[in-house]
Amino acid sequence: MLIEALFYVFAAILVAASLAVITARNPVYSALALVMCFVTSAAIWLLLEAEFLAVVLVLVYVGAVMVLFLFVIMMLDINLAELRQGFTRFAWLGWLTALAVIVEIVGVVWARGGLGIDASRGALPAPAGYSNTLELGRVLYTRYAYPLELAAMLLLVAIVAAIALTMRQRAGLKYQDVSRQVAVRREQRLRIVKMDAEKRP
């Protein structure tokens, strides 16, 4: 009982927090938004026993990625009032984009029958020597290994994304030109101007 008034207060939080997120003007509001969603999601997690995914959903998206994400934010410094001046342009293909991630759920949940679960069972206890480590180990490192190896690729591709918007060419931005400093020539170093000699007053 206790257990599910627990699920059904951190899912509250959870379900709130998402639509903080996508609410949110301000861009910073909206990353602590979703550090909050990440917290409440390893709750949930501990109470389906998988602790290492509560521990490293809070260790790894909550300590390294959301710092990535404010530290990308507050580097990129985005105009706000551009961005809400162009928003309604392009609402129409927000609005195309979610019922088309809708009607696809809908229709995965739909052709297999349902989600695969049975609410009315709950979790079976796990034995005394069982470790959702090793088991979430062999699995993705046995069955999963590609499909892993292509998500760190496409983190590290969007690690050098993020580091190359933040070096775009902006007004008073001062950066070195090697290639002309290179050729630069001996005359070009030194200019020897002659003024006319003056007395003072």
Contents of the next structure:
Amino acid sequence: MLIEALFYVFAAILVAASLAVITARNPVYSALALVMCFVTSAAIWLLLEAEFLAVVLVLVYVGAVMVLFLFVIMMLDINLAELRQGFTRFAWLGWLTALAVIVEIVGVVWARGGLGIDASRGALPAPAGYSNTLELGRVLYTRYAYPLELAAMLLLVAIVAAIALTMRQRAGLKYQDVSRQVAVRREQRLRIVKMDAEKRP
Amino acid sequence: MHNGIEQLATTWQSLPDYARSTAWILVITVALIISVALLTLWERKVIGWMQLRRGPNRVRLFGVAPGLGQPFADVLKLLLKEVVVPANSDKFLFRLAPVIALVPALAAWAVIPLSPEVVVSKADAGLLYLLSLTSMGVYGVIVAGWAANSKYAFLGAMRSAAQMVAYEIAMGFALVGVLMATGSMNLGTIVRTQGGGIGSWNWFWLFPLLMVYFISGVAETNRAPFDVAEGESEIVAGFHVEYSGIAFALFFLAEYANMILISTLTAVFFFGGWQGPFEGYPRLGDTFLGQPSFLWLLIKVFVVVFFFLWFRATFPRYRYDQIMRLGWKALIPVTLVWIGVEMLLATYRIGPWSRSWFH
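Let's compare: the form predicted on its own is above, so bring in the form predicted in complex with its partner chain.
And the full complex, kicking off with our chain again.
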């Protein structure tokens, strides 16, 4: 009963925040609303006793990805009027995407036993002593060990590629060589000048 | 009298779970806020002594202990001052930012085991929960810096965001090492596996990770020598330059609460949490010195917090590029190498991996 009530509260916040992401006039508000979406989805996953996924969602998306998003968005000088110029021109593309997503969701629900899904019944409660983290770890590192390693490799390659693409050697670039800074000697910086005392006026 | 206490204990036991949790949440929050108040005084005193000054010694509490009333006088002053909201700022986010900064600092205490019995939530993914909450603290700083619509505040926010992302990774890898040594993400289990006296705490076998974790923790809380987000000498007061009155006090509260939090986590992950150092010693083992209790955690946190203050009085501030260099090129490689070393230790069953339950 309490769980269901909490679910509806979080679901309402999630829907409102998702709407705010696309309707907010200020991109910073959109990004913050997206953060809200992630946090409330994590809460809903927690209600389903998927605690590992919930915490990782917050850790990865809220803690790292959205920080970088905000970092970039805040630095942009966005002209809102210019941004809205192509709205009617690209509206059909947006509607098409939305339609495709809706068809996919309905399709998935259909495949899982038709639209007569019993919405009043929540997730089955896990048995006592069940640890979501432990079970996920067990499956990931035994049955799906190779796919996991492959995914990790793929991500590593992506990181290396991103760094390699953005690293340019430009001529005349000034940068600090820290080991040279540390190794500096007094003789290179300081010159002691000996001179005779001036005669007092 | 004695009867009354027993009655109280039975009433406490008969309370439902949520009532007891709520009671503990209240106790922890109030204790934390008072600790923060006293910590500010202690910091000023310690730094004063290190610089051969006296520190605050005017405001008395109940007519005794010169200086003890200082934090309460400060809070009263800040409460009475006006919260100035700049004309061109984003009013809503400007007011929201201090709250965003404070909430993760308080919420993190939910999974921290304070004594063998007392923990609000025995979450199995407690370690991940902590990692995600400490990373959420940066939102307060970023939102404050942006909403204030001031160049100084914005620079502070940007610096803080980049720093946080860099040190988060080192912190996460250090915790992976802890995870490998204790075999659990539940903080209670992490503490319990470190039982058996000072030699079986994690600090010895995970010493490089302890260093990395603590340095990252200092950076994550934006404390000296990593306080470029505030950087008085360069960008006035950084992200909270436009804040006054109690809004500023909330940022202050969040910073000091985070300091206590990171110290507690260092104690929990590397120094055995509530485990006593003399456990298993022949004569001491039978007295209260050999027993695990909240007292040990308190002493450990006290010592680690002192390091925060000591650093502030000792080290000059890092330059921004030096911070990035240290985070990416020194701390992260150290953690990666040590995770490799841990793999070897685990293979040959040395140190924490010689315990029977691992196999």
